[in-house]
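Next up: just one chain, as structure tokens, the form predicted on its own.
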Amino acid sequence: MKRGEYASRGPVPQEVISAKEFELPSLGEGQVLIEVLASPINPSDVLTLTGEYGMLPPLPAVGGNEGVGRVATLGPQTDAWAIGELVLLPIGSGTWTTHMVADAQRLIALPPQGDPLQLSMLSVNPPTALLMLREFVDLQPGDWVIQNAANSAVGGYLVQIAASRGLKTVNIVRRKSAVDAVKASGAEHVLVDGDDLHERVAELTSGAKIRLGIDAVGGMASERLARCLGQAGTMVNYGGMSGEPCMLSPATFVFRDLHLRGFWLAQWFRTATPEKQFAVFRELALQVAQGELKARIQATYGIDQIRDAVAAAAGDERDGKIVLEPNKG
């Protein structure tokens, strides 16, 4: 059995992590042994390795925040699960591992027909997209939403979820080479960012009032996105891919009564009831299993290739997710 461990953090994330053998503890009451099938590498995972994320586990630690697996062994007095069932791993449990022990009550059953690679990405990006669309503005079918970083995993899910709710999206990318990939995810309207963005968006939407903007870039990209919003619109920021603070001029922000909100899924998990969390996961799991929601996958790696996998995930030119298949030979 092996897992991706790190005992320090540093600016080059792949240099601080390695695959190490380990022994599992004995199963206690209410616990199960899980064979991990797939676990993605998210931007938050990379930032955790560099020490730049908002919540850092104590060292040493095992990487990975989400994934799926199959129940391999049941502990004493554990009868709620059957051997071979497909389950969603507890979020934040160190999922870059071939096997793990988990409390049975923290597991969520997944549709058995679902693709483990797609289901492994269920815990972070799909709920981020869904909740940003649902929690801040009361959108109705036919309304417009604008987002930047549309070629990100969250961006791809947001396009698909918005379409299923009858919403129209304007999708912004930072490089022309990303346009085709975003269109392949189902996006109809894709623009490359630039100083005249608000003019091109107004022409595209025939001057429609855009009430919600989703920003993952920061810097002047925030200002350019905000200019596209209608009076009293809301902009939600959930990331800073530019490495710069959100820039908003008074003429854009104050005089037009715009609202700037932040979204962090970890904070939502702290405040949402277990019932509300399970309801979100059930809704999304069914859509993923039925092929209604999916993300582009660039490559998969085994646990022995953990450093190569992290380096690929940290690269700038990806057009899909990097996913670990820890038991892959």
The other form holds:
2 protein chains.
Amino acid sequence: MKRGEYASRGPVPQEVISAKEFELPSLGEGQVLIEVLASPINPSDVLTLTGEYGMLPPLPAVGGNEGVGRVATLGPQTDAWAIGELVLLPIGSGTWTTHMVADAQRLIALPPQGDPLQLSMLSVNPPTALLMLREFVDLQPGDWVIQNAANSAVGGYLVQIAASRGLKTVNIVRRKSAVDAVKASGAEHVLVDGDDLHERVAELTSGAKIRLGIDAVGGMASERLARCLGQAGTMVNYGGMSGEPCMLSPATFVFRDLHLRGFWLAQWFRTATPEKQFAVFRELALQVAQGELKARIQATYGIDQIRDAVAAAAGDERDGKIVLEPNKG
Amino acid sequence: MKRGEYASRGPVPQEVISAKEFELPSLGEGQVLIEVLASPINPSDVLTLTGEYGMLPPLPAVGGNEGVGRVATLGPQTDAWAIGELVLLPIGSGTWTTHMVADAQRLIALPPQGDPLQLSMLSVNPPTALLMLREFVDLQPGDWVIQNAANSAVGGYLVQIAASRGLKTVNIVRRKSAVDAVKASGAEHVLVDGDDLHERVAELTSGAKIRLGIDAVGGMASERLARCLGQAGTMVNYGGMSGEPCMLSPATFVFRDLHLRGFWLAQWFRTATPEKQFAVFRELALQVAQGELKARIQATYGIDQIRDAVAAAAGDERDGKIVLEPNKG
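For comparison with the form predicted on its own, kindly provide the form predicted in complex with another copy of the chain.
Up next: the whole complex, starting with the chain shown before.
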């Protein structure tokens, strides 16, 4: 049994974490032992290791916030479950581990035919994309949405979820080499960011009013995105990949009455009812299991390569997700 | 008859404007001739001369958007008015002029005992301050509000209006030399901006949750102000005195669910009903006429000194408003 542990935080995330042997506790009432099949390394995981995230677990801690596994051993009073069942791990449970003991009532059963790698990314990025499309602006089929960081995992899910709802997306990337990958994930319209972005967008959309912009870059990329929005449009930020604060000129958002909001999934989890949360997961799990919703995967790593995996996830210029397969040789 | 005219726009506002002789048209039905007593030079006027404002009049144009005057001559069918009456000039009518012909029905009569200089600033800055306090967050007596650019005219009005509503204000200035002037305009709590601002504010307010922040500076001053706000607080920007875009780190406003909005009075005028607008002016005119609401005046200029006046208004480090008295010497 091994897991990725860290006892301190620091600016180079792969230096604070390492794979460590551990002993499993015995199974209590209502608990099951799970063999973890897959768990991704999300940007929020990296920020948790560097200490920049909005909430930080007490130290020492096990990394990882989501994943899938198979039920390996049943503890007392877990009759509703079967050995071998595919399950979603509880969110925030330290999922970078070969095995974990979990309260069975916190597990969500997954469609058995689903791809474990794709299902392991279900809990964080797809709901982020879905909720940003749904919670801020009442969009109707045919409406346009614009996003930057279109090459990110959230960006890819957003393209697919938007399309399934009849929304059209303008997808912005920072480098030309990313255009093909974004198109391959289903995006029809992909533009490379630049000072004339709003002009190229207006041409693309024939001047349609864009009411929702989604920013994960920050810096002047926020301003360039904001300039593409129509009067009283809303910009939602959910990340700062540029490492810079969002920049927004008063002229852009005062004269056009723009609204800037932030989206943080952890906050939504804190406030949405369990029924609402379950409905979101059920909708998304079905789409992922059926292959309608998927993310590109750049590489997978075993638990012994946890440092390489974190370094790859923290690096620039990825074209897909880094996923741990903890029990992989 | 002279007025401040410009036929082009440019980066040095005092260079595009000059005092020019003009001939008054004869009075039509329902029109009166007004002798202009006072008209301020607002930041929005300067941005109109440089071309940076959100709406620009066709050229050539007469500068100035607000002011007061006395009725000097009555045209046909203006029986409701009397020679010598003190009136508010129509907004946006080109008020940097010794005289103007106006439709009497667009005039608002003012309390005759009011100070024309103070009343001349009634239409733009006081409603900006009042509406920013009123339209975004439902504040209750005892609540805190924080603003930067506290040394501006809007900042001064905001202190006075907030106090009259039982709100407490934290007032931020950029330089120590401005503290006394802001205190003199009625502010109890004045802090000089800096990286530890949020800590000093928390100490001052004993950690009270601040739900409204008002920003007219931009740059990292926006971020420092945002850090003082409580969870789900709203920041309203109405200007960019630093010349930089507002900077807001994703960590500050995503993790704390802040809302960023812009306020533009011209937009409010376009959308608010005439009754609402009249109610705002009536409330404010009474307070100004009674001396409860006032702005510091740095200097007044005659129409022949229009270039000096604009240069003074556009300059840094003012401690009061620049007001034209067009008919002065």
